[in-house]
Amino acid sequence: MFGLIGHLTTLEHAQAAAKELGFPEYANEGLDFWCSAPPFIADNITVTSVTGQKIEGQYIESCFLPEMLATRRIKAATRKILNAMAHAQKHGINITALGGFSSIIFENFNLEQFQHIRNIKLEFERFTTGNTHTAYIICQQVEQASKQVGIELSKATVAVCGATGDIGSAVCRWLDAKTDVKELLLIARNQERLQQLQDELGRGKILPIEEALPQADIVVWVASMPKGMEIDAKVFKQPSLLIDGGYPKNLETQIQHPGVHVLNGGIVEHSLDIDWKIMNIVNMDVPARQLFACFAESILLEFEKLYTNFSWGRNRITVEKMEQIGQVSRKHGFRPLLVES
């Protein structure tokens, strides 16, 4: 069985969403209840492969809210990420994939030393971050999608916005190595994670977000947005293509502009219907066939019996690795998210 530990974007959206999460009393509490509510099983999942394969999952609403980590309720934040990893196991579930901000708070906070949840010790080799596949999924969008608004990868520049992080680094390394993208542009707060990252591929230039913006053909953005920051639509090239790997997503409403192409990033879909509530829940566009591709993860996993944590650590995702997961993808029936045409 697969697992889905997942988290809703605002207080105000779990107030709205806690009737069809099943637990409506949750409609009217507020933060300091949801610091406390502990996790629960959402959703009941059947996922059918193009195979023929068909395998059991479930949807693990964690109650993390990102105001937690805004109000500085660290404790509250970590906590939840914890005991959802605790309570996938001890439902059984094989491989379990952390997604939203569950696998960023694992990282960042090190939650890898918390290895004792109660009576629980977790076993991370049951779990992954799904950041292998979500990196590779990006990867095919701007190659695939580039071509659908007639930019040309060999004369592109390409802004990676979150260059050093796990998703970032991984779409670098991919650009890189099996495409023939002209110019890196690469973006990121740590200075010294950047130079890292420049060393190893041996190209890409290091420039502050509001002077890659303007030379980008295409702009990959893999960081969370600082609060507060607003993009002015009329500095992107036209046309240009703007794939938002954040979550939640929210380019697609700041920027609308003729010739800025905007591209939810990191969506699969599937070749089959897919009986889930969640989905619905947070509002994709075709709830029974668009899904996170940190989720198909564990589900691929699931199909191969890969019980292993497939992505896991920080900037450890390789090429090797993604040609991997894309094959499986591939063969059950999974692809990109691209531009409607």
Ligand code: NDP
Contents of the next structure:
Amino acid sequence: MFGLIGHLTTLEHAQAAAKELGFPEYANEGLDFWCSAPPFIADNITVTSVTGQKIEGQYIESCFLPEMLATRRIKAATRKILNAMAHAQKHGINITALGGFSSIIFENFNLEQFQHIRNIKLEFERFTTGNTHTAYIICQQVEQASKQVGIELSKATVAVCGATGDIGSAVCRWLDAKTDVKELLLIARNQERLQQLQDELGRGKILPIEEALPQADIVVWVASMPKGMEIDAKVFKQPSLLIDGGYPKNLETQIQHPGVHVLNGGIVEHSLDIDWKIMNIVNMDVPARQLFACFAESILLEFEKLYTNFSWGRNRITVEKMEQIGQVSRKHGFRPLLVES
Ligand code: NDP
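Alongside the form predicted on its own that was just displayed, please also present the structure of the form predicted in complex with the ligand.
Let's see the whole complex now, leading with the same chain.
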């Protein structure tokens, strides 16, 4: 059995989704209510691989909302994640992905030190951040979607916003080792970590976002921002490719500018329909087939009976592990979401 721990993107989203989650009476409740709500299993899932193998899973709604971070309700936010993990373990789930902000909260607030949740001792090897598969899929999107929109990587400048993060640093490692990308622009706020990444890669230009965006042919957005940024579409080159892997989205603006192609980042499409309701609730374009790559990682680990925290900690994702998860991703019928033709 695999598990997915997820959350909704805003209070408004949670209120709108309450009915579909099976709790119409929550629709008018405010942030205080969501701060005290316990985790619950919102969906039972069956996934079939193209190999014919069939597995079962469950979606656990943690009731975390990004507004909890924005309003400094840190205790509520951390409780949501630990309680959701305990809930997954109590239900005997072998491998559970910590979706969206769940793993960011786990890492940023050192939740590894809180192993005892009531009568449960959390077994961390039952959880994965899903970030190795997410980083792999984003790199595939860079490589394949750039061709679709006529950008040649050997002549392209790629800006990574959130470059020092777990996913961002893995994307930089892959682009450096496996592609002939001409230039990498590294964007984040903490200069020391940017310097460390630049030293590790032996390349990459550290730039503030306002300077990087107009120079980039491709922008990979993987910053952990509770709310998206509003950016004037005119700053981007034409053509350019914007791959937004944030959850919630890093880009607030609905960009409708000729030549500026926006792609949902870190999303995979399965070759077969999946019977679930959760991807309707998070507004996927093709809810029966599209899902977050981090969720797909726990599905892949269950298919392969690889019961281990495949992605764990921060900035430890190697190109070899990305290749390994990529190979099983293809084997079971997943492919990266590309630009619609
Ligand atoms: P991390 O916390 O490891 O890294 C976040 C990065 O963003 C850091 O480099 C951080 O650096 C940077 N950052 C944060 N705020 C800003 C800002 N305002 N401006 C510029 N840079 C900023 O996060 P992850 O790598 O785990 O996740 C990144 C994103 O990917 C999140 O939005 C997450 O929800 C999403 N995600 C998507 C998945 C999918 O399946 N599609 C799966 C998992 C995560 P600094 O603090 O120095 O600025």
